[in-house]
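Encoded as structure tokens, the following chain is the form predicted on its own, with no partner shown.
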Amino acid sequence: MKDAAPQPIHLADYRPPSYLVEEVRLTFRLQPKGTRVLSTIRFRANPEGLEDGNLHLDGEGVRLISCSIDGAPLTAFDYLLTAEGLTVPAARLPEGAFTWEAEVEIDPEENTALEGLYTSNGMFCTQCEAEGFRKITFYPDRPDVMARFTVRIESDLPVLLSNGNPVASGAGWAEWHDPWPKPAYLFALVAGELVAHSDRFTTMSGREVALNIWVRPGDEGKCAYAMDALKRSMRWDEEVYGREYDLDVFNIVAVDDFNMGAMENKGLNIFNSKFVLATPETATDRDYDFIEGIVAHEYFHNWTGNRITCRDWFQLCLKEGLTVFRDQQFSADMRSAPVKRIEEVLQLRARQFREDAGPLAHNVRPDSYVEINNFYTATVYEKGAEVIGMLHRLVGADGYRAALDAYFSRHDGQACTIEDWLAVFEDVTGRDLSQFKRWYTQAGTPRVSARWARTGGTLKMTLTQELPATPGQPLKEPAVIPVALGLLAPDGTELLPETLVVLDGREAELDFDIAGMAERAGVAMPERVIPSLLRGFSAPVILDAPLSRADRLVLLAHDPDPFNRWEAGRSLMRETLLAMLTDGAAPDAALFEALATLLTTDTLDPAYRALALALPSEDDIAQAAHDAGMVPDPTAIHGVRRALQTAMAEALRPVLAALHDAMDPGPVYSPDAEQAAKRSLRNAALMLLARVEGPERAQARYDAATNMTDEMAAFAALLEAGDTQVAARFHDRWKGDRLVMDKWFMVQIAHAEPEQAVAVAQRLTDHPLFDWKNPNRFRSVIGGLTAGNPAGFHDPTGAGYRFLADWLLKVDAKNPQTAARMSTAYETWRRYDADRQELIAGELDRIAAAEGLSRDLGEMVSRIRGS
């Protein structure tokens, strides 16, 4: 008999705890079985506590030893113990504060969820966010209850670690202090065989702070870029947050097997090992890129998400989202803003937007939740870092440094609400952000249309929102939508230049006197006035405007606006691929023509010129065929697309061969943005070279080259080319390298032809070094065949499907968070065809019916099977 559906929690439902925790001392025992975990904890009451009196204390998987209370021990008869947790009666607590000691055992060796303690390759190993403490130890582990740690670890290992300061050592043990007050989900701890790269750093008040990555033995040298990108980060939180670091050591740590991408333990980082170690021979440019940003948004927490948390997991934006805006405006300062701007909008597209039109909607705050770890969502990150880019521009920069302000000296220390970030922007700009508060409480992406009309001397403009049905919302109310736009003639000069204009209403309307911006900008009246919407992608809403292809190519050619500029071209490809899946209509040499223009405009970023270059994913086709009323095809998208890459080439080949040959870096390696964005054109150009000029240059590159971005784009040329030596070789070369592996594992999925790429898949999986317990490995395999060949994954013979959903069920016996975040593959499918779609909903169903199935996988599969 299958267990009852776990229950909802609902944000509406939030109490305040009835105890608060004011000191704990932890001792750490160290076994790979049977770690001892002794707790002392000071609890005092919660003069502001809703709940009922009763002492709750989180705990799953721990073995209770012995407890006690103010020194007397407690039986059986003294508190009710659950599969969840334990519970101390009130009638049984002390009046006035008390302390609780409790010792437990736990086997970190056979805890292959990685949550709580936990061994990666024989080091120790702590994930706490969200609900993992409790699996160390019983503890309120909940994020509004905060407290002091100090931390004792015993081990025969040589490296002992865990939050804030060391304060005492000796052989064997080690003892840690934390200053700051902390909810339990930042908890850390680390031992094992670990060195360290070191460095040092001195805050803008001139205190010193130690710095080291540890990594395993033979890793120290691949730590330079990340303890750069620390220092850097450091310095850009003081300069533009006037945020000091507050501790005097600052560790991170890289571990093989982990969840995530990263974790901000105060003091205490701890990193997929992915995002940590690079060297030039095995990393690309793509990974010192994540290293950066990711480094940064691990710090700036510190701030956003430590010194002031959430108070309940319903308030997860409030830290990923501030924290993920604050990276992007650190990834901006640090390479091209324009660049960094359009990949934003390509990850929000191509993952928050699909999460908006689907079953998976949800608020950026959610009112409920079943399993926490299900909300890591990009609309709880990306979205959530949107609305605070809307913030930023709707206030300015000045407002926004000075609400900023306000907020760290009013709740630092506290863990807050959505409500008291906001009232803190009222109290200082003076604005009543009542409205501005639905992009937190409304699931969905806004459509914004715009239609406009010339009468002489003045265009008029009628700007129109439209927020659709989501899952449990079918109506909402009018969102604020801050639209930045600018006014072109068909010449490219700009008669209107950025202005912001906020809709807030159903409909806005805009009166603009072209004959007077034309006699300022001292040119003749225009006969067509060309509008630049949206600029900087403004606002996270799907723009529909009626821009003629004319239109498009004046704004690809002139637009001053360097995103809209790229947007106009993506369209145009985007309406190109369209019209040849319906009518089989070639490709019109205008579009070619203007993409020869820009690439050879050699004032643009190589990098923006490389993204100018790319075509729309197969998902964004599917997408973009589905909202035309289209049912889409995977299989016809792949061909369309490949035949339009195609086509470029020929049409682009002499202007791609000029590019590759001037885009050489040079023969020294360096990861700043200057080389990256020259070898991002010359691998853009290669790619689509080897379609029509054979493998000769691919192979050329392959042999030459001297670092991972080169080599990696030639392997993945030279698989398009149906090189079948090529994977055998690289394979041979790299096989001692973990990380080098993941991307060998990935890319020859992702290039298969669509018809073999379940069978690559397949086979891979029976490779020795495929370890489907370490979600790295297991995400290069499944991610590249359900992210990276769409077209492979809905084979209509179902395979990709049943291949899924096989791996998924087999995977949630052991890391439900890691099941869980894959089965997202198949949220998309209602608007495939209906053969598609019962072979999906059979997986689903089979899935949903099998014994065991964690509430992780099983909350995900219900909403993606939704009615």
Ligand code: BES
Contents of the next structure:
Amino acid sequence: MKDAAPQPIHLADYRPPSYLVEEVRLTFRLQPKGTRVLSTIRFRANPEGLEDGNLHLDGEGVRLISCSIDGAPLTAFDYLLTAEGLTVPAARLPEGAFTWEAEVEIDPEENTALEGLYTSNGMFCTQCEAEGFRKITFYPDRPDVMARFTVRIESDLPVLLSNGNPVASGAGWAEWHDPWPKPAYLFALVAGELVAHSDRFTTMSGREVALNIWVRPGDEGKCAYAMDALKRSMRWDEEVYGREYDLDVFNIVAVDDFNMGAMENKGLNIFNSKFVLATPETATDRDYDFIEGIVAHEYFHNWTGNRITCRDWFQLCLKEGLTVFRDQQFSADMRSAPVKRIEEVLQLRARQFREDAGPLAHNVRPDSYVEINNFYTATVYEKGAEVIGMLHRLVGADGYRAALDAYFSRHDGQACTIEDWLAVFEDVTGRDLSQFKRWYTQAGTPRVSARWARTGGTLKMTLTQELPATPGQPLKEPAVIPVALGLLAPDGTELLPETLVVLDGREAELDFDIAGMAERAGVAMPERVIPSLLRGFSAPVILDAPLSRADRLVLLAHDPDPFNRWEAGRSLMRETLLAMLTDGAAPDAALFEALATLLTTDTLDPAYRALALALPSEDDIAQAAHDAGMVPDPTAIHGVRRALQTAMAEALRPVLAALHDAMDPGPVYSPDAEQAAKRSLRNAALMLLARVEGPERAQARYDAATNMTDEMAAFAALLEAGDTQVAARFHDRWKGDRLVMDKWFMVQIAHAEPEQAVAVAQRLTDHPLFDWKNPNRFRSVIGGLTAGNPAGFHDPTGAGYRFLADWLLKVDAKNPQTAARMSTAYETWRRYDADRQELIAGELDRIAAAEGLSRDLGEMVSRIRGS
Ligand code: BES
Ligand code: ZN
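Could you please show the structure of the form predicted in complex with this ligand, as a counterpart to the form predicted on its own just displayed?
Next comes the full complex, this chain leading.
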């Protein structure tokens, strides 16, 4: 018999807790097995409490040694102990305030789920968000309980860290005190043989902060970029948001075994080592870009997440959506804003639109969940950030800043909701946001259609919106959709500069006085007007606009909005690919000519030009085919995408060869945006040229590479050219470097021929360096197939589906979070043909029926499978 399905938790059931915590003292006697955790917790009755008055402490997998209240030991008759926690009935509790003390035992070494306290390469570390603290000791593990923590660590290891400021230390012990009240999910502890890359920062009010990045000995030379990113983040948050750091020290620790990217624990951020460690030889430009963005993200949480936290986990977007928006603003300031915007939208469409279009669609603020770890999604994060971007656009930069100032002063030290957040904007700007709030409470990607017609000197435009039904939400109300738009004449003259239209009903009619505009622009009235809609991607919607190929070519050549200029090229490519799929049509030369012009426009950022050259991904094409009423065939999609690349490479060969030679950034590597831009265009040219030239150029680049960006690009080009030696050469050079070897695993699968991809992945799982318990390595191999090689994953035999299911089941037994995240590879299954659907359904059912399935993976497969 399988256990009864775990019950969902509903937002509507939220109740303030009966007890609050005034103060916590923790002592850790660290041992790989049998770590003792002593806790002293001062509770007081919550006057606003609406729960049952019992003291409920969460606790999972912790062995209770002893406990007492106000010094009086409790016996097993005094409390109820279950697998989920411990309850002391109200009748046994003193009135008002009381002190709970407990001693428990846990086994960090056995903790393969990497949640709670665990060991990684001999070092102790923690991951408590969202509900990991309950695996450390008994505690009200919910974010609306905030407390001041004092922590004592006892261990022979030389470096002992926790949150806040160091208080005192001696041989074998250290004490930390965090003066800022925080929920338990922000608790952290690290102990190990670590070395620091140190620096300092003077805050805007002149306080000195010691900065340390702690790594394993040997890695201290790989921290300079992360440190630089940290200092720039600290300065930026002061300058742009007026936010100052609030402790004497800021520590970052790099860990090799980590489920996520990084975690914002107060004063002690813990990072997956791949988002800290970088040298030019081992990290790509993309890695540097990620390090900068993630260091900033976790730092920015200090105010948006830590000083102001979430009342409950349904409000996750309050901290994550806002902090993603903030890290995006930071990256746009540090690098090229248009390039960053395009990258954000690429990511949003690839992950969030995909999620919204399938069985996992949910609100930015979900109404219910079974396992909260399954809701750290693209919707909460990326759509959550887009919603704030829309708010920013609607109220303007000054209104936004005023609202944020008010948010920080009104809610500092509190655990808040989306209602609190929106109320601040309403109070500061005087706007009514009740309709805008639907962005938080309705799932699905709205479709905006634009239609227009000319009557004499007037252009009449109709905008309509439609919200698709999503699981559990058949009917929707109109959203508030900011549509930034402009109008162009066919020669590129801008008739109407960017204007913001807010579509808040199902339909809006707009009249544009073209005659007047032409007169003001000093041009003859054009015979045709080309709308440039949704500039800067002003709302996370799918736009349907009947622009002709000729219109799009005008936008690609002339749109002053860099996002829409890129978007025009993108949609031409998508259309071309769909035409190739349906009737084998040859690509149209006009597209190549337009690309040639753009590629040779030296005033354009090379990174932007590289983006213009990139084709839609295979997954993108599959979704576009599905939207057009076709049943996507992954093999055919792979084929036409390659064919278009080859045709492009042939048509643009001289341009690409010239760019390849011109975009050499010189011998001294720097990860800055300017150099990275040149490398991205150069390597995009290399990949295309390798299609039509033979492998010599890629071979020469591989041999000459002095940085990982170039080395990986040449490696990938050689793999696609069928080189059978390069993988061994790369392996021999880099077998001692974990992070580089993750790339080695991934790239071989992603660039394998689709018919061989599963076999290559299978062979690599037998490699001695394949360690499936390490989440990075596991994701490199499994993700290399599911995301890196979609035609291989969707192999018509079902071998890819079976391979994934086998590994999910194996990993689920040790690390449910990692298994659950990877299961989203199946989320698009309803797009495909009946045979493939049957094969995937079979695997989903096989997983669902497995003995001892985790709540994490169980919830995911049941939602993906649907009814
Ligand atoms: N708070 C999260 C880390 C986290 C995620 C903890 C899920 C527990 C469960 C952190 O701030 C975060 O968002 N990290 C991201 C990277 C970020 C740049 C978007 C991550 O780890 O992927
Ligand atoms: Zn975050």
